[in-house]
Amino acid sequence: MTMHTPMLDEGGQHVKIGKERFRPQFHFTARKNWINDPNGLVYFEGEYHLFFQHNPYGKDWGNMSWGHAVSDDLLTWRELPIAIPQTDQMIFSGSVVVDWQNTSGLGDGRDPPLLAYFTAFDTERDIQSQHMAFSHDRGRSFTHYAGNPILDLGAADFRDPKVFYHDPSGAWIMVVVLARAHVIQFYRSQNMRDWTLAGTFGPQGVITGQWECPDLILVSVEGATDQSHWVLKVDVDEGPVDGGSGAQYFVGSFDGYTFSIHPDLGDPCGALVDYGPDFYAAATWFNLPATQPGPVWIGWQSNHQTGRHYPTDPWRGAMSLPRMLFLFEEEGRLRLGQKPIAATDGLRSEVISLVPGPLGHGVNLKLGNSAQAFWQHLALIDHGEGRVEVTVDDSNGPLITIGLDCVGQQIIFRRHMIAVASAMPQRGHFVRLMTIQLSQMVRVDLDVIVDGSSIEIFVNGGRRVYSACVFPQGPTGTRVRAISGATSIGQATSWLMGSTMSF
């Protein structure tokens, strides 16, 4: 546990760190100041490392450096000092790998070094190039490589390297994006220092705004551990989610040189990773231990449109829950699913269950107790043209509405305008409406996880996901109301959630 100096609120009163208004209790937030993209996710010597974009000097974007936190369970994080501070250039997003064989020649002859690959932003020249740094002390500090930059196209929008080893083709791979051209490049290296362009992908799918934070992941098909496919994810800073920030993915194959969409399995137009307004720049962990099934990623639970105005203090920005990825078949195509890692179940306590039964028309049924942090599981069964509305609300009214239309086979998510949002300069972006198509809506399972200002909703075991930030004015709860048709509750269980804060 890290000790911190006392802090005062605007009225001069002492504030207990970790208990401020809106702060999540089991989602990672920095002690103070701005954070955004997760970076350099790696497991090494018993520690999960979470590096992240961080402004050490204020709660607005700027002075980009790599913050650092470690965990032994992916849930309880201990924040450490800045790992890679800004120099004459900002330190943008990237990845970390373990150089087990000292392939780079940057080892110290004892333990394998951690190699960080990141984008350096030269603000004077408006140039982004790829750099590397190495650590001999388990990521607590890094030394910049003397041969930087390792890739420099003289471009203003060339960023976010993801590095991994591709065993079938026997090379290290770097996935990096030309943001405004909507092109992903694939580079190869034998020594982890010199890189050669091998292939490209794009433009494809959503090409509004800028592409950012690519990740290339080998993901198993659910129920078939011997079957897996490559998933290429890329974030789009504006456009994919009701005009806001979001991410798209493609399912296909990767031969070590380029990525190809599988025309019979993947969607050539791409598909949304998360249907909510607040899930961005997700990255996967490198070198997961055998005890943690993977792949596992975590995302920045915010966005480019409204995140910089979110009314939190002294911190701004949070991470999502760590999520395990899987592929599943739906209507002849493979889709990407996400679900909370199994360890999250250990945070649940004080279970409250309702007796299953019919849901009468117009009945506004409260589910479980209101709280700052809870997990609500709800199974709704359609008996004929059912239309149901599930609402996450506080004492002032609805925060998120989930409309289930079994006739149209749709789920409609709406984030509502609330008091604090009305004061935001970008308040028009705060209200979001997203429609999700689902086949065979005879039974719909919802897992609603609320933690302070964070809401994550997993539909049918993670086959669709919706993530959003809200700012409750009091205790939060859920309600369900039947609008038409015949519907029953098959299961309704609530758990209060424990805290993992290390403050």
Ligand code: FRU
Second form
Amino acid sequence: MTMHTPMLDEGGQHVKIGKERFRPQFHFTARKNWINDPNGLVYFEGEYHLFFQHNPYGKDWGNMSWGHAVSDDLLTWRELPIAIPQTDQMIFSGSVVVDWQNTSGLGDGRDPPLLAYFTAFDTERDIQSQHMAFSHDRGRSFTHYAGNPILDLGAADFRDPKVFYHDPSGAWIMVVVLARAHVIQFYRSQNMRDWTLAGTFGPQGVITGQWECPDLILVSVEGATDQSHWVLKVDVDEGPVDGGSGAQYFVGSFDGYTFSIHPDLGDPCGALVDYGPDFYAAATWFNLPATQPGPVWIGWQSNHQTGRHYPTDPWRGAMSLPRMLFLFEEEGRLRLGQKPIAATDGLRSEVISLVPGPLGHGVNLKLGNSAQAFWQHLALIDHGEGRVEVTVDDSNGPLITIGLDCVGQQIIFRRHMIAVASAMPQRGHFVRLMTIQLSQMVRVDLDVIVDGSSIEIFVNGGRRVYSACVFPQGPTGTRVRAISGATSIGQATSWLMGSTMSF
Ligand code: FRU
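Mind pulling up the form predicted in complex with beta-D-fructofuranose next to the form predicted on its own we just looked at?
Whole complex next, starting from this chain.
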């Protein structure tokens, strides 16, 4: 039995979404029309806010405005009216902070204002500049600051301000990107309105396409919470992941002025955040409550290469699960890991477990639920040169194949989208391989979370992640098949996932 916790509108009335094909149930989607990046993620007065890039008038990118949703658990979202509509300029991505001390002077003398920092895109002049706006009603509406723009370089590709407070150096920091130059800039401010350039980073790592949506995050090392390092993440719209968009990160230090890579900490060439085509523009929450370990981020589960063709209706674009970040050591270097926030476990019901045992050759074992939303945990043990294939399929065949090759110490992901792709341009883009190396494959743990058109695969507790959209033609399930060598199943458990929206 799935739980049906209906989605509520602002006045607490139930919203009937309808049984739309492909609509995820516990991943955020807008009721209708286009969405892309998460924006302005902030926790304030008992509410998690999710603002997002939104076209209120259509299913394609355009008229960019900030849509708005709130939640008290990061999983059950209530969509509210548009928070920042486009003006004569489009409202591009950015962040929101709480101005606790009324440092900006934009408060109303009662409650701390929420300050939104975003890029205003003047399409006539082809100029992107940084603006701010403030809210006195818990993010329901914003007033544009009279002194805008707060940063204007006269540049066409200057965007996506991420603002946070840096305690050690006593300043508000803005991280913003020169998208085509592949340069991240760091600005400092004492009054939250006037900003001074303090340092830059890049070009570095993947420098194809455009750099977008930087975030600078202090992340703890798993199992050593007193040890943390700065992670600089930047998205790349084209290049790092075939058939999609991707993000890279660097591990290093930040002194309040500039970010420096530490070659003995992380890979100086950068590493991929997610190996799938559909995880983009992730941003972390500001001001998480003590009850929610962090950092936590959420990404747009789509991409700038193929996402505009995704055949969903009347909505297009979804958010990933909220994921908690951690650093872990592998082969002498620190890497970024991501796992679903603990509350996600609360959506699971109806456990079905298989008895552990050897995986005979040729056996095609059906594991998962034939359901629209399920979570499959699978641990595979290699007894020598094992090659195993795990698939997520619908009645027509595989949607995603996960090939585990213990000899080559690699996992090969393949996204199949024949049925949908044949009706679309750029067909070739939809069937793609991604190979990732692991340092050991004696035991591999896979968590496969399927929710309508969303698939997120967490390898070894989130040490690698692969996210993709698929468009099943019927109920989905998982299967496992031994191809060669000797392997066994150490654990196989599947859960149905409860719905947080009414269907
Ligand atoms: C990333 C992005 C941002 C921009 C926004 C526009 O997906 O291109 O760089 O601010 O989306 O919608």
